[in-house]
Amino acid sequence: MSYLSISNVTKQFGDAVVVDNFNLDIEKGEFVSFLGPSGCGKTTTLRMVAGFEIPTSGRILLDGADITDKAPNQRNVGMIFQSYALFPNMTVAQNIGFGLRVRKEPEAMIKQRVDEMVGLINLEKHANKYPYQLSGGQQQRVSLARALANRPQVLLLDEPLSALDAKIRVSLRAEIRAIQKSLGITAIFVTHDQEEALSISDRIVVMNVGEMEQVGTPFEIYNFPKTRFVANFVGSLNTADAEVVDPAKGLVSMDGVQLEAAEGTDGRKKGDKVKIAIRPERLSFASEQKKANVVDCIIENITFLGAVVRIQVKIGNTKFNMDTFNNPFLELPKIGAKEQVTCSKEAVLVLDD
């Protein structure tokens, strides 16, 4: 049995349905990430395993007990919102020890707790001082510690990162992880980035209008795109449209070029209209490397992106990105030559609508 479940949980907020009968068992000390686009269902469902809203059907369990229908404070689950929501008026340690506190917790096991909490975000020079006398890092380390200090069974991340810059959220994310791992607590983190879910998550649940379009390891998520929203909205894309030649081999035909997929075909017939995708990296010029599919090509662009080079190429009338490592050494073509690129079958990918 899972630790959390939700099972058939649908959310209306009058005639708008914002999450569509989703389904998702999650297990303990699990790494979670809900990812998609604003607006898609992700925060509130979030919301109604915190219990800040309420399924309009729909049960939701944890550790066997139904929660549906509890107050927040009747649940064991910590939450870490975008805001940081500290007392300004309080220091981080009351800050940290708030919900003991109220709680009636004896004071002797407070302090312990709120001293083991400090350590843990390594913040013991700052116990003292008030919030605004903090970063915006070290403002959320003390929203995870305050969550934390309670020693909830769910904790839930609503996201926690998007305040901070960008050197700040890789280094705070890869300390959030680190945590959760080190307690062993189940965690759920919402986020509309990609990287932020593809690096931290045990697995991900990509979201669209209020439905679940996969849910995977971050591996299969990336390379194993089920649906043409996935394979959009993580990483970047080449997209094109194809007809299907020989469903057997996995054969498809784009612009009169002819490619092999490994899946993706089945129960399709020939002539059918479908949607190949290749991620940019799975492509390389054809004297570096030869796989199962290599086709003719032109050199329309190259643009240097730092550590990538990204060479735009035109297969039949379809312009495709195709990207290397960038090294002192790299020999590029010159802009209008004509090349052959080539990608193995397990690239090509056939996409569901």
The other form holds:
Amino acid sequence: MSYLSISNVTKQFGDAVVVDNFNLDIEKGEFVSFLGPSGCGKTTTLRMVAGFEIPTSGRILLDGADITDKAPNQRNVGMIFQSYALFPNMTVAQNIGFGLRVRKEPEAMIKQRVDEMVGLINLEKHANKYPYQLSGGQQQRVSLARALANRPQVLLLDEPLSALDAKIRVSLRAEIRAIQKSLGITAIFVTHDQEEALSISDRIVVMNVGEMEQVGTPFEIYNFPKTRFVANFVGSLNTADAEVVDPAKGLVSMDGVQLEAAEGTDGRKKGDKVKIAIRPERLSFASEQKKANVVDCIIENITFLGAVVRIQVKIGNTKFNMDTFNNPFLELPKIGAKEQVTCSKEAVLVLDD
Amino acid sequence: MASEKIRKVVEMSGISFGVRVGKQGNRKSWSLSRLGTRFWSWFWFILGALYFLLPLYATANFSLRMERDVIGFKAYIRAFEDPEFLKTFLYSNVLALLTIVASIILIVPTAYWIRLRLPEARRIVEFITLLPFVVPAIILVFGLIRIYSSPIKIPFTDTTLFQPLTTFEVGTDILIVAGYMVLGLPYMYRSVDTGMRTVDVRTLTEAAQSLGASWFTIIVRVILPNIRAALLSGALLTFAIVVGEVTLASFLGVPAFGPYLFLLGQHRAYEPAALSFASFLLTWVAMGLIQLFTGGQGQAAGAH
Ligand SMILES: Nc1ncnc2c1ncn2[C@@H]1O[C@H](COP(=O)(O)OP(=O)(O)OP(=O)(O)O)[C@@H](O)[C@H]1O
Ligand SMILES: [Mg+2]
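Same protein, different state: after the form predicted alone, show the form predicted together with its partner chain.
Every chain and every other molecule in the complex is listed next, the one we just looked at coming first.
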């Protein structure tokens, strides 16, 4: 029996089905991200767990208890908002202590917990400041502490980092993850930033217009996307039209250029139209010893991205991006030069057209 | 808040002013037409200011000249000495206080609920709150008298619930407070609604709910403190209306300050002027105090 169980949950607003038959089991202490484009129903799903929306059908169980129809203030669920939502009339300490005061906990206990939380987010010096005196990153940390002070059973975070600038975003997400791990708290994190989801989660749920596309670890989601949507949405990807040549051997042909795929051709017939996808970092210049999947190409463009150099090559009639690590001692090819590139069988993903 | 309002009024009337801290590169933009606009802006502003200030000055000046050839406070002393003055003034203050409290209890949850759950009802409610500007007080008071001068019965029975409200004192007080709530509605509702716009009421509510707070706790501990400035300005405007109101008070026959001042004006010359000017000063002192107490708060709520 999992800790948080969302089963067959559907949500409609009028005629619009916003979440369609959502099923997910989350273990205690797990960090799960909902990843998907804007409007795919991430927030709505999260709000159903928080109790701000009631599912049209389906059940939500938390630690064995059915919470589907419970009011938000009857659940023990912490919520973090993109806009911080700190109470402007209260200091940092009062904000953090709010939930405990509402529950009429003894003052001594509140004080102790507030001190503990303020320490957890490293804002000891700011405990008596008002929210408007803090930076965005500090405010969001206070909001985290406020949610955690209640010792919630689940922590829900709805794009908590979107309003912050890039540097803070990266450091705060690491901080959130570290605190979540140290407290062993179960968390759901909503984001449309794939890098964020990949870097911070135990598992990722990729969503697309109300439906779950794939659930898996960041490793699985990135390396073995099950659908074209997932492959496209997570990480950057080269895709091209192709045709199955030999399903048994995994051979596909792209404008006459033959490639061998490790899997994905089973159950298909010769002549089937498919899409193939290759991640930019899986392509490399062919060296002598490589034999499989060596193809001719022309260098089209070279972009310097810092740690990575992105080289655009033309294979047949299709342009592919190839990412290589920046190495100051290696000479880059010239634009227009003829080269050979290669990739392993496993790197060639065969997806439905 | 007050200065904000003044600024808004000024903006709406098409007048703008303010010192230009132009950079040197901006020299060229100081063209003739621009100077012309600036001149006319100032012209209208000063004209408007005179329109307000002249009568005020005249009243103040007049109120100080009760004794021939002497500038003195005799009119003020006379006016304040009258026992009727204190009685009616206190009575009106109590009415104002009751009106304010009742308005807040009615309007804050209403405006809150509309922002939270019924945004589509906004336009209807805004229209209703504007009605007191369209329907004169005289019509309101006749309606009140007409309906409440007969006994109140439980519908479809002959059981009498109340004697006619107009026949006993508490009943009349209830009527007049209700009437004043209607007159103050546009100001109170708008202040409260604007106050709620400056804080993100919906998200704050959800944050409080997820922390376990009940509706009552949310309104009292989260919403009210964050719209304090708006409440104060709404309360002040309501206060000003109630204390000076004549129509409702005289037709309902209550011993209020408005009718007293009106009567005084028919028999005396200097005392009413003194009282008008004094109440005007009182209003401005109150406004100043609000500005003083809520200035920081208003900034706190607005800053990010
Ligand atoms: N209260 C509501 N009434 C009607 N439609 C709604 C309501 N709330 C959300 N929707 C619709 O549901 C869909 C999903 O919304 P949701 O907020 O869950 O998306 P999201 O995945 O969180 O998107 P984003 O990344 O932009 O936050 C949207 O098309 C939205 O218009
Ligand atoms: Mg969202």
